[in-house]
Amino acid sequence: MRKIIVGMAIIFAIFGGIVMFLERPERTDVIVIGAGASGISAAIEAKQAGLSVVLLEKMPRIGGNSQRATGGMNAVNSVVQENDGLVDSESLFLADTLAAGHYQNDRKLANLLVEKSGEAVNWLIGFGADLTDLGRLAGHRVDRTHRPSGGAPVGSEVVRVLGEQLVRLGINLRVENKVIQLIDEDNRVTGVLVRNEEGREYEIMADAVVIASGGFGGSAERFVFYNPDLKGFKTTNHAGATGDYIDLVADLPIDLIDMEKIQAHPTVEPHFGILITEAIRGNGGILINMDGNRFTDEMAFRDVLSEEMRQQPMGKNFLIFDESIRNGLSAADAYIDMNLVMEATSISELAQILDVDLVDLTRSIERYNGFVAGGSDEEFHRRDLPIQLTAPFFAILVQPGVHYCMGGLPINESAQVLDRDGVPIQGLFACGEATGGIHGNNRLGGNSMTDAIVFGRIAGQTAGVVNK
């Protein structure tokens, strides 16, 4: 009896070590939360370093609301401007952020940014982006906007190139695997707690976590929360930006900045919710109140821009363009065949479409184009004047729609998480629009793109070595 009591002891013994060994923890140097564009920037620059890396996105494809994006991606000094000659300089780029801001920005971040933008668009090229057409979104004063050629959307064509790297690097991509718990020792983040598509909970551990999780501009009831004059907007975000990092930090003593700081894009299709790319008032695209009338300088700053078009009758307002904007601007073609676009073949034509007074939408038309031919907008200072519009026209239906979480984890520029006195946690980083502080109270458009790939980097190859 006791061989036998021995014996079972010993089995049970045995097979509790198994238990206890199929259920540790797996161990890697860097996770990643988030395969957005800064998420999956930070894991091939830490792939890159020689770290092991797993990158984990809670929804079933890699992209997020990077793969969204439309306008372009800011730089000075990339090689796709000293080819095309033009004159831009770190300083002008910097002053056109902060004027955007509101000069709120975290000026050494912004900076930073600034610095890094040429060689992050170099990098993305190197890897076969195709970011040739330059162009001017509203608050620049140069041709600093980089988008493949044609003017079609740069968000399909970052996420793209990203992630034929990933593949590339054989980074360990886990895609409907979402983070639930960050597991931290004395202030030190250690690894994270998993759920996957099949509901089973699993750990990881780690020397180091990047949150990339990206902004919260998906949930009404999270951006209605922190700001409520933003209730009934409707969103430019994907379902799957609910501000998960928001919960994930709960317990660690961090102070969330600018939470109240959302941007709202002045024209977003309302049914949809679709947004309609900047590029288009860039190129020389107006914007028509529901009377007919031109009512502000398009090339505003956008919570400027937004606020004037909420202002006008019915809060709903026209984008008038032309067949040489379309035809420069790919992305106006989705919106033909989206059926969001309403065509004429004249201004009568249009303002019958359109149900507007043909006297002001004629006198607004012919007006503007006046100011382009003399070179002045002497009614709204509009300062760039690309073209005057001719028939045929196009217009679409838009108004403000959330967009932009400006609000976040407070960083520094090394992309460390900061405590309420400002010192780093140790083992946690994080990039994109999950942080705040670098673009104040207002983001200057397309600045989005170049933040997850600057501060994207930063965080990858500085992750696996401070914690060293």
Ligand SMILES: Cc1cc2nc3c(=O)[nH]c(=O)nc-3n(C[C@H](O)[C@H](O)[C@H](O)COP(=O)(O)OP(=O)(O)OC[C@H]3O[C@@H](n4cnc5c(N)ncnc54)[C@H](O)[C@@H]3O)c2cc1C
Second form
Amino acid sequence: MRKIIVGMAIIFAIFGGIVMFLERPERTDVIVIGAGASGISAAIEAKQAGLSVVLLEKMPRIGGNSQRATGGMNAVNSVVQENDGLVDSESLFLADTLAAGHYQNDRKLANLLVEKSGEAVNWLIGFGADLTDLGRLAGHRVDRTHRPSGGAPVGSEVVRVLGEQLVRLGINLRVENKVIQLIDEDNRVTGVLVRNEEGREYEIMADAVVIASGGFGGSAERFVFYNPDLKGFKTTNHAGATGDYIDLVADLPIDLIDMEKIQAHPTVEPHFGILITEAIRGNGGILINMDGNRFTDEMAFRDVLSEEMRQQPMGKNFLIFDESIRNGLSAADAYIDMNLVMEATSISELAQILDVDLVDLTRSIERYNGFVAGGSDEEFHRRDLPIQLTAPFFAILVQPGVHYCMGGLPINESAQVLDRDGVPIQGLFACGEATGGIHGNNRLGGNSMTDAIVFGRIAGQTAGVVNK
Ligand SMILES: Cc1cc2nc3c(=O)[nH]c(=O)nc-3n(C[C@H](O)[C@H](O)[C@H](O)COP(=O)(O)OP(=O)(O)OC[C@H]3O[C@@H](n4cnc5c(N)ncnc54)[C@H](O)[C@@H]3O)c2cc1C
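Having seen the form predicted on its own, the form predicted together with the ligand:
So here's everything in the complex, that chain up top.
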């Protein structure tokens, strides 16, 4: 009898061991939450450092807001700038970044962004990205905004080459796998709880978890909660930009920073929420209000310009450009294909189509062209006056729309998430739009793609190494 009991105990122990083994959560070195530009960059760096990586993306495809980026990616001392012989410097780029942020930026992080920007562009070019076209967005004093030749949108190009690297390196990417909880022990993050496409929940344990889940500009509920002034605003963001990190870290001793600092992009087509790239203004486009009057420096910082645009009659305005601007930017053709653009062969036809006063519109365009000829905008002091506008003209109805979240998780220069006392939370890293502080009160156009790549790479290089 005794032998039977011992035998059964052994069988149960073996069986229990097998069950426990089968149920043991999966383990990896690094988990990355979100497959936008920052998350993919982190995953690539971690994998290249010899670590095992699981990259989790809740949407059916990779890319997030990164896929939508249009205007370009800023960098100083890239191979493209060097080949062009452009005179720029880290200090000038930093000065433009800090001025745009109204000097509320985290200086150390902003400095790192600038310092590593050229390397970030070169890294992408090394993967085969076409970033050869140099332009200038609002608030820059030098052409340092990199985009594909012909002024094509930057985001799809960056995501394309990063996606190719995911495949090349055999990185374990799981789309439609949403992280719903962080697992932590004594304030050390040790893993995540995931819900897959079939609704099954499972755990993965890791030495390091990188939050790269983007901002919350796609959730009206969230952006109005943090900034009630934005009630009724359209958004340029993708549907997955719902600020999931806010819930994920809710039980950790972290104070999110700058959450009310939400950037409205001045030129968003109001019916479909489509962002009209700043490059149209950068290449010489102007803004006209519903009365037919030019009313501002079109290259003012985004926050200043958005506010001025909201003050105009009906809060809506027209972005006017011409054939040469259209020819220099393939994004303009995309807007034409989307039926967002009105075309006119003369100023009088333009006034008729836009239903604005012909005298005011004629005076506005002719006066502006005179400023270009004289090299000085005596009315609104626009610094950059690339071209005179000539017929045929193109116009797009625009108004400000929610675009970018300056706030988020506090991080240090190693992309470690900091607790309330400024001490790194063990095992937790963050990068990209889910983080706060780098851009101060107002992000300089083109700096977010740089941020995503620079800090994504840093997170991937440090995650899995720092806490071992
Ligand atoms: C229309 C538009 C145009 C822009 N143009 C420019 C530009 O020209 N230049 C520039 O510098 N910046 C631009 N930006 C801003 C820039 O694109 C973004 O700020 C940047 O790409 C953010 O990168 P990210 O990796 O942090 O986030 P994202 O690219 O948004 O990626 C985050 C990913 O995380 C996923 N995710 C979220 N929660 C979870 C979860 N719980 N589990 C798993 N996955 C999750 C999301 O689905 C998403 O795929 C633009 C933004 C928009 C919307």
